[in-house]
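Below sits a lone chain in structure tokens, taken as the form predicted on its own.
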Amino acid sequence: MSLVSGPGRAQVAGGNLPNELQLAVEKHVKYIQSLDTRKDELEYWLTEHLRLNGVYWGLTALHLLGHPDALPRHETVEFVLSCQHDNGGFGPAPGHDPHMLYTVSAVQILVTVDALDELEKRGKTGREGVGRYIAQLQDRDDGSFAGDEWGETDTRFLFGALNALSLMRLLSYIDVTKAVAYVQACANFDGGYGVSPGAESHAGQIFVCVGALAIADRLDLVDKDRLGSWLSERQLNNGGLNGRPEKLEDVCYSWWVMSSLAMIGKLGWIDKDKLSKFILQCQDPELGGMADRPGDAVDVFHTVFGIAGLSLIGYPGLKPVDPIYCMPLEVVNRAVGR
């Protein structure tokens, strides 16, 4: 899956826009299908380190759009398996080092296309090997998680561990209690969470911390009113959301902010009509894809999170998204046995 930006651009805010904006479903499907045909562009190879993430983003968008078979299942599974290492972890592309973030995307893809059995049959390890790879990245003293063998810690990695292990029903492989304690150590006075203890609140980190607590069934620890207030203040006059105070709006925060609000039961604290209009202005209605904001080049990262944000607020015709996993709700329900 190519992470090349463009070729299309989002509509320009204030330009000659139709009165009733509509989601260009078929155009977005074709855009995602075309992403792996741009191998003659330098950017295709410069973004190889995100290839597996890109497959997850594109596949998830297609499922939410109601086109789950738009990418060939066999080729998708083959690519994922080709990224696995003997230690159970996955890299972003064949030959790249394993890392938590790519391992999570690999699990999410395999669960989405109902192919965990292929991992058991043809992977370099089965799901238990993947579980052991993830578990050995936990610091058993403070509960945090490293992204890989080099030891960088980040609450994204902690959430990724709980995400992937819960989808494989292997949460017992880690110390969940200590992971929860580490998340709590990252809580701030404003109700938000940072990348590590003492770091400033950021909508992306709030999503991963609240998501980790949701998986651990410890949302009781969240100051929901205070956090809901901070998150609702992320909406700007144009309807878009930013990640922290005094920053520009970005369509990806339609996911990070709204999913966090959904998990704490405060989704109504955002003006959904204004947000929906902003997201739709970020799409290219002719070539497909979404950009970070109106007028910019589209890419698959912003496409999936724009579509997921619309799904969260009940945009007509989209499949329901799970606010914790950013996967189709029916897929997650099947995986975790809800």
The other form holds:
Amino acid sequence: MSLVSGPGRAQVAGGNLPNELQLAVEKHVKYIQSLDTRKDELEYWLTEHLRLNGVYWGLTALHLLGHPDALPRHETVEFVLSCQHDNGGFGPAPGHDPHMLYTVSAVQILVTVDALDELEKRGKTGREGVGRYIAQLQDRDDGSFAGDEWGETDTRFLFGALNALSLMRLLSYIDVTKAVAYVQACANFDGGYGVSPGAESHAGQIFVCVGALAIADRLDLVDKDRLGSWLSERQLNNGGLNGRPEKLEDVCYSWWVMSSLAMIGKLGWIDKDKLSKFILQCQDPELGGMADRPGDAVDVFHTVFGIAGLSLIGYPGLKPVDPIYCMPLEVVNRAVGR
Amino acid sequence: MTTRLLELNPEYYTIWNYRRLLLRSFFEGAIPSTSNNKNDSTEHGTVQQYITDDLAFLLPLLRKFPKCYWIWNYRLWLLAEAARLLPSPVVYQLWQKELGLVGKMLTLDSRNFHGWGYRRQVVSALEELSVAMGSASASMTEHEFVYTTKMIESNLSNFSAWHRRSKLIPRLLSERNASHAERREFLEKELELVQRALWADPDSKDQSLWFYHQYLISNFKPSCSPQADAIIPDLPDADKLAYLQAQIEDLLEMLDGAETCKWIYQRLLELSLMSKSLNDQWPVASSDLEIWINKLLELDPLRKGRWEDLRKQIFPW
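Having looked at the form predicted on its own, could you now put up the form predicted together with its partner chain?
The next block holds the full complex; its first chain is the one shown before.
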């Protein structure tokens, strides 16, 4: 799976657009399928440190587009297993050190293709070993999570831990109460959340913090009116969403902002029609894929979050996405036993 | 070798990890872990050299990739190693230089949250070291508060600086042992600061000022809400109502000449709701409330769903 950008480019805003913008489903499927065939490009290798994330992004997009089998399941599982280390953690590709980010992607992929049993049979450790790797990254004093042994702390890792452990039904491995307390420590006056205590509100961090609270069943702690207001102000006149005040719109915020609004029950506070049009303008309808904004080069990261955003606002023909996990709703329901 | 790879691709984090292991083995060679003496200067000279060389190596990378998590983290790790192995005065000097560096980075991009996060770490480290070295006045809160004032004065539309300011205030007032009267004066001054800026251009597309204003007026919420970080923790309801009334009057004046500024209507409605929740009376006529909501629907149709919900909250029947 290549994380190279292009070759497609999103349509330029204000160009000759057809009156009825449509989601170019088949083109996006072909685009994602083509990504692993680009090993001759330098950028393929320069993005190796994101490879497993890329597989999760591509796979999730395909599922939401209704093409769950477009990537070969066996090869996908083989690749995931090849990324695992003896300590249970996963790197982004063979030869890269284990890290929370890729461990979470690994679990999400295996759950999506229903291959946790293959992890038990052929992984370096089974799911309990993965759970232990994740759990030992928690600081038992303040509840935060590091990304790896070198100690970087970020609320993204906390969410990742709750996400992966709940999917494997191993939440009891960590101190959820302390994790919730740490999220609370990251709350700001505007109702949002940051990277760590004291950090500015940012839509990405809001998604992970609210998601963590949702998994811990503590959404009661969120100031939904205040946060909903701040999030609704992310929508700009062009319909797109930004991640914090005075920043540019970016299609990936269609996910971070919208999923957060969905979790607190305020999806109606955004103009869905205008957002939908903006997202569709971010796609290359000929070569497939989506870019951060009209005119830019596409990549698989922006593709999945644009599609997930469309699914959240009910774009016809897409599978429902789970706003907490950014995975197909039916997959999550099955995994966590809803 | 790792240098060349990292210059090409600083996101290849496994290489940073490998570099850490290499450095650790150099440090072990210079200061064996069996050595108890943190004050042996030859051993430290070598370690210090490795660390300052690597900090220097990072500088151009940081300028080229100012939003790369891995670079900022590696830099923090170097300083943590310094704290582990070198005497406090040396470590303090290193952190002082970092304060200078992060100041420059934030001048280049005042919204870089990596920079602001790094700044918090630097300040925290300097404060801890000051305490460890026996200094009586270790806190840098006043210094940091002045820094936010400087950042705001150079660019009002700096949400990051306003945010930082909001986080410093509770500690600032606590360290000043501020009395109730002093806290009131402080809040009034902050309100004046924001309002002066808003008066100049209420309809600027800049949200930062309106959000900071919202932070300040949240001090007038009913006391059943969490008041941990309130500027005036023991403000009586009657006083809150008086402040809210003054705010409403100010905003009504601001409306004159700025009738297309949706934020003013939004804020007027919020203030009215806060007032109602204190004494169960609307501070304005319901016809005014009706007009303001309609104005929001007219001026800000993107957020129609939110204004409709607000209407239902105010007129539940």
